[in-house]
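A lone chain, given as structure tokens: the form predicted on its own.
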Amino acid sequence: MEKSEFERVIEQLPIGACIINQDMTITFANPTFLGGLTIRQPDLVGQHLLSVFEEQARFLKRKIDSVLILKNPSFSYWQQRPHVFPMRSSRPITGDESQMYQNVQFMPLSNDNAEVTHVSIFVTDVTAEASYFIQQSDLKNVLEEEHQQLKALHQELKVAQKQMLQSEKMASIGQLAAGVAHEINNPIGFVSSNLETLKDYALKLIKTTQTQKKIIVKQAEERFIKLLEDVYERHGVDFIVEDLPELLDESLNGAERVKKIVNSLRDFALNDEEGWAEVDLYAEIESTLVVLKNELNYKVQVEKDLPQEPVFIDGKAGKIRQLLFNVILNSLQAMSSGGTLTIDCKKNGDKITLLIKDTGAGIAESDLERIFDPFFTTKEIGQGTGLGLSEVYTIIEEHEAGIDVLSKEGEGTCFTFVFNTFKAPLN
């Protein structure tokens, strides 16, 4: 019997076609459907669809039941389920050469009474389209990854650039401070020297005046003695004699304080590039407190618990100085309304533990993990660069030291550092 044109078209159609009845028994399968299967099935007609395709049975049953009940087509796209039927592809895709990427349509077939009696299943090979889509997706992912890498590099470059600008600014300020300190040192030097000489002169004049008074009192007439006492009283000579040495001592102490501040400022401003050496931790703490004296603002009480003997750590003096400055400044700024700054230092074997604690505003728990990130700051715009603690962390890493931060909002913050003690090089 000669095949009809319809049958020849169906057999040559490049789309897999399969028809099942309400019992899900296969009543028809064209050569494309049969030939594409990776399982050996010479003929599917008469077999139960769910028995032939056990792995896909649950999915197929749900789709076919929806067509039989709702009497509407149902579709399965390859993006959702790439391989409904185990079929080989004529267009292999990289990484999965044995599987066909397929779109599957489930179409209802009705009789003259509009009752759905069969379901036709059409399988379209979309491997080429899927291959192109996947390649484009992979390319997009690669480009996105490269874009993210470029963004990260750009951010690192911005960080490095801002850090460089900050370093240059700090270096300029340091040079200016060192120059100012040098200029102040000269006049303060001769002021101190002159005050010392003036004190010596004053003591000699006081002694001479007192001797003269004793001689006059013993030998002069009564009227001359009363005249002298009147002069002394009118000019407050007795008070001057008593107060002058104290004034000179206070002036000398003030000049010495200015000299100490200038020296601390000069030392702090120096660009320390001499390398690793013995660093006097106590001296650096005292120097930092002198430089930050204005920040104390008479509202912050400083409590120090330091061993009597000096403590020396192995490091770069300039870097340790900068670390102390940044941390203590942060603590003082966190106590704008007053509080207590505690500096505690202990020596444990070859380690030095330094604790810097304040009773300030504290740090939110959500911010603790970010405080060392470059440019992260909780201060208002214009009041902080966000580089201070980032620089502290860099210094800690360079010195192979340890750092720990504990903080609670409203109660304060505690920084704990662990440094290596200085060990003299062996000859």
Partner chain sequence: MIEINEDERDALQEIMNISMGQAADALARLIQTKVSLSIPAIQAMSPEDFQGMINSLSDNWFARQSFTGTIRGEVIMSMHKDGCNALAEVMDFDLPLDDAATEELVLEVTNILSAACLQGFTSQLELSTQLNMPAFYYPLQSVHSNEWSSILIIEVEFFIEQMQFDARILIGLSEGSIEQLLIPIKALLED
Given for the second form:
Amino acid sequence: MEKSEFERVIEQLPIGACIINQDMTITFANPTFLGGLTIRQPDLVGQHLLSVFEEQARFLKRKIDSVLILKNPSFSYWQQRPHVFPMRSSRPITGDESQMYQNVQFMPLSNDNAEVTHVSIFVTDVTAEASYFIQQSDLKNVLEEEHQQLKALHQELKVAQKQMLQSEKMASIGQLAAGVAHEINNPIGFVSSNLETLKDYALKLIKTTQTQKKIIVKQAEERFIKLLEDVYERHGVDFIVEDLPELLDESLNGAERVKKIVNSLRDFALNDEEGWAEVDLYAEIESTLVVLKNELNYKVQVEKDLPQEPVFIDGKAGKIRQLLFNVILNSLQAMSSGGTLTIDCKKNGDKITLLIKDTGAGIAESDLERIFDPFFTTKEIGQGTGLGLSEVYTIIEEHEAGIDVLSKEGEGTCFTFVFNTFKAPLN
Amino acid sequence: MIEINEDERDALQEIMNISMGQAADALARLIQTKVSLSIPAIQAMSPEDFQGMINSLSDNWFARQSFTGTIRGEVIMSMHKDGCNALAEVMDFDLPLDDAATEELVLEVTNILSAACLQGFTSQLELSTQLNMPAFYYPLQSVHSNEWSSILIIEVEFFIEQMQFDARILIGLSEGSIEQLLIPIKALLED
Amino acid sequence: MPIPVTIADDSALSRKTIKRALPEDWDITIHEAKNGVEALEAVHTGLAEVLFLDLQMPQMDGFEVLKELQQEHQKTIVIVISADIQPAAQALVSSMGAFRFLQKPLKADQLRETLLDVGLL
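Right, and the form predicted in complex with the partner chain of this protein, after the form predicted on its own?
Up next: the whole complex, starting with the chain shown before.
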């Protein structure tokens, strides 16, 4: 090939080529290099590279110095330095970019003595790739963001679903309880009141018969007295007289208890759309214990340490009841083979600290941080939903209350709650 | 595993020592500061060894630069993040370094060290290779190919005491290249 | 009388390279040392009127050898041949009494030039 052919190739090369000498004076620039520039330059040859490209002078000097000193090529990429030379995009009409994205190579040119006399600079237009890359990475960011949003939404849905499940469950239990309570309330009312009357009648009848017997003993013939004593003896009247009031008392007691349970059930089933009010903590503890009477078998002892004066929490009665129910039920289930349930309450200023402590199985350290997670349960399948304590947590959050759990496997668990005292609204 | 005998290992170590000396000199001349370096360590590695070594270099930036020709492989440069600012200052970068400038600095150092060192050993062994452009490398994100079972890794550490600069050059030779590399080494060891 | 010359370098290849680069017309006896301790021994036993000294060596490096020679006021002509080619190393060894500093990889013509320069040829 003749030299002119080389020159023609260089001129037509779609790569900007520029050659400088050791003084950084431009000795050659091909048409691609020259034509790409956005600054007006009739000819670059003879000009100083750094004064033509003042904006990038520091960078160019650093690069060229390193090539001259090290005699090795050096590179620059669009990712770190997109526009070394002010050149226009190769797609002025359809492209998104107005400036050319460039990869630049700085190559040493040596003479026969292996001395670097010139540096050639090649500018490759990578606008298309860069533009594509930028689009892809923007797209990736958008997708990433959407993905995060979806993830958050999914999480919210999960929580909502869990809450719905729980409230649905509570609602249906509530309806059932309310229905049962209503049905029992009427008959137990008249059973109780009739028992009351019955006791009154019985005492009167006993009194009457005893008086009658005394009169007969005083006045009647010996054989009638004997007859009477026979009848008494045969029917065990003395025992009946003794036992009848006791039986009635027991029945009355039983009826009273049934009434209490029914009332508790009805309270428990109250709709939780109630507003904020003063909640009598002791009353709630009592009614929860009544509802849980069945679980409170003879093996579990309950110790209460409550101050004399009543304590009122700022909260929703239904929710507080549910919280106590869930926590105490858990405690009782942890003590299936017996133990002590301690309920402690202290008032500190406008805070109320409630301790519910059991001597049950305890919670493994590895499980401790998950007990408030929805659906987390250590019970066997079908024994628990794993929603109880997550519900407790939700209630605590709603009440802006505090919760703390201490537990040791084999020794027991202690829940500490800190509630806000109810304050009467000013006015 | 690749097997090279003691003489070959000694020869390769000496050749690498000379090459790395040239690389250190290149960097030293550019930043006008003395650069210290360790004795080259040469070892055959499995993919797991290699991954383990890369993973052990936490708090490092990585760049890689491949070379092709009679022998093929990659130069991997790791550079401790703490040393970047001081080095950037002597190399006339604007401080504080932003992400792009940090990458530029790491690529620059990679290019300087790998070009000088590759030039060093290929010229001593009269091999011909071309060094490609360096690229940033995020080892944790990339799963290296398991197309090889064993490679030869030559590792040298560069440090500049007064500026906390600590960098490492790993030259990994592909499986077939080791035989190619041993031909001139054997010739040098003859007679 | 041939001049006793010692080549001190831990690398066998390096010692071989230096031997190969030595001018054929130079009348010498060659002794080899693999570390600084052996190099000093060679000096002490009269095997090293000229010492080609590597800097990076196990068991006493080149700098320590130079220091020792200086303290002993030895007249050995030391020519350092090193892979550490940074200006700092060159300045340091010449301040420590080395006659010349040659870069690795060693080139035969450079070695000849140096030997002529210091009047050994």
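Rigid core: the largest C-alpha set superposing within 1.5 Å between the two forms. It should be emphasised that the depicted structure is a prediction, and the values quoted were computed from it without experimental measurement. Numbering follows the first chain given and starts at 1.
Colleague: For a quick test of reading the superposition: does K199 move by 2 Å or more at the CA between these two forms, rigid core aligned?
Modeller: No, shifts by less than 2 Å.
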